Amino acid sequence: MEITQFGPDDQVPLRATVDVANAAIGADAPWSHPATLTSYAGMLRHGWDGEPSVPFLATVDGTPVAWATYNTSEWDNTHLAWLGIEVHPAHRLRGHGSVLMDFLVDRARSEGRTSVGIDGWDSDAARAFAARHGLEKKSQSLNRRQLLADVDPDLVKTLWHGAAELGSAYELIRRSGLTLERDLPALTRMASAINDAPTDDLDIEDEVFTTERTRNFETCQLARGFRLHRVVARHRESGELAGHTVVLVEAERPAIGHQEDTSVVRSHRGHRLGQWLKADMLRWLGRIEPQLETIDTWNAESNDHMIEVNDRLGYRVLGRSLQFQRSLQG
């Protein structure tokens, strides 16, 4: 098997990767939206916040059989490398995934990383692969989808008003695109509340938020072809930002949306701000993105509070992903 690193401008391996990814999606998660050249090139060029994955294409006698990604950060968790491996369904059970796993683990060791992790859809095959390579399940998360045509606007209105009554000390602010420079420090402080979300047994540190990283997130999402919408809750008396919710809408496929962070600062909890923020986002999107059909979200399965809010707003479970991790020390 030949393993070749490539970049977002390398059209031949990029197309082959998208084909492998879509074959894997069809077999493992048929509800997922197919990959596109645009979405994968954008991910490999910009990453989430300026630290893109390193991609590899695996071929046998010139035939693409698998692809992999190697993900690290210099912002935080500098002990960790997160890996991604997808094998084409027609080429499974031949050891290709294991060769890629060993290759990526060797890279992590050579760079001084002391832990590796990988995701997999909940299946016997994923669990067996993880066990074979000494990885233990440390967390599990749920992929949910909201079908906007099935969402009752009267219910959303009721949830909005019910939360607004409890949150009368706050006001909601809607923003699309880049945050104003003057507001970045306050937004950054508030966004760090996401570190309170459960991480179960994963060996990970809190994310480090800086104004540079906050700006990177916004510019990278816009450069990847997403429209970025944010609703922020602000405490009227102090002016402090108390929470936010973010939705990305694909410009290439504007019927598809992605729910990103929803978080509330600890000192401002207990006022149903999360419910208010998400309900307000739905009402706003109905006006500015009327073509939107679905919104996908991910939550750790142990995040009872956010799951309860999502259930109220009509999100339904599509599938479960497992997170595995192992130490490279000892």
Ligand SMILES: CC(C)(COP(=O)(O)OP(=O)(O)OC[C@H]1O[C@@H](n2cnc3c(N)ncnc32)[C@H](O)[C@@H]1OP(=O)(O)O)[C@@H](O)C(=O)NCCC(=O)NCCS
Given for the second form:
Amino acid sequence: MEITQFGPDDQVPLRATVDVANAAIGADAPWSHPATLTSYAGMLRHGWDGEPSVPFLATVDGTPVAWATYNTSEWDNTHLAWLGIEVHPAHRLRGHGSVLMDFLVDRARSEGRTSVGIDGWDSDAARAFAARHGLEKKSQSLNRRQLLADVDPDLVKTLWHGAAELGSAYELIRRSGLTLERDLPALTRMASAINDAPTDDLDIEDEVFTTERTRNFETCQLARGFRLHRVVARHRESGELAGHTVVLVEAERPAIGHQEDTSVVRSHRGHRLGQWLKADMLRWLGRIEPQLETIDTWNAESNDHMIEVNDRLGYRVLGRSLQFQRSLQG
Ligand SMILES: CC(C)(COP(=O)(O)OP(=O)(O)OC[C@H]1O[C@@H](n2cnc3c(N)ncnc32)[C@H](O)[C@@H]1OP(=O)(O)O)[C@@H](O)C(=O)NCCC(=O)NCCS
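Next up, the form predicted together with the named molecule, please; the one we just looked at was the form predicted alone.
And the full complex, kicking off with our chain again.
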């Protein structure tokens, strides 16, 4: 097998990667939106917040059989390398995944990383493959989708008003695109509340949030071709930011939306702000993104509070993803 590192501008391996990814999606998660050249080039150029994964294409006699990613951060979790491996369904069970795993683990070791993680849709293949390579399941999360045509606007209105009554000490602020420079420090402090989301048994540290990183997230998502919409809850009396929710809409496929972080700062919890923020986002999106058809979200299965809000808003489960991890020490 030949393993070649490539970049977002390398059209031939990029196209081959999108083809492998789409074949894997068809086999493992047919509900997922297909990969596109634009979405993958954007992801590989910018990543989540400016630390994109390093991608590799694996070929055998010139035929693409798999692709893989190697992802590390310098902001936090510097012990960890998070890996991605997808083998084309027509080329599975021939050891290709294992060659890639060994290759990526070698790289992690050589860079001084002491732990590796990988995720995959819940399947016999993912479980057996992870076990074969000494990785244990540490967490599981569910992918849910909201079909906006099925969401009853009266229900959203009721949920909005029910929460607004409890949240009378707060006001909601809606903003599309970049956060104003002067608001970045407060937004960053508030958004770090996402560190309270459960991480189950994963050996990971809290994420480090800085204004630079918050800005990176916004500029990267916009550069990737997403429209970014954020609703923020502000405590009227103190002016403190209490929580927020973010939805990205794909410019290339504007029917598709992605729910990103929703978080409420610990001291402001218990006022149904999570529900209010999400209901408000839905009502707002109905006006500014009327073509939007679906919003996808991810939650750790143990995240009861967020899931309860999502259930009320009509989210339905698509599939379960498993997170595996192993230490490279010892
Ligand atoms: C999981 C995946 C990467 C395995 O790739 P692969 O090239 O088929 O794996 P390998 O041939 O190297 O198999 C490695 C081991 O896993 C086991 N395995 C792989 N697929 C399996 C399956 N469907 N059922 C049972 N065991 C399986 C093999 O038996 C093998 O064990 P062995 O070496 O003791 O015989 C591939 O199925 C895939 O791309 N799945 C979708 C993406 C994904 O889930 N990636 C992350 C997984 S944690």
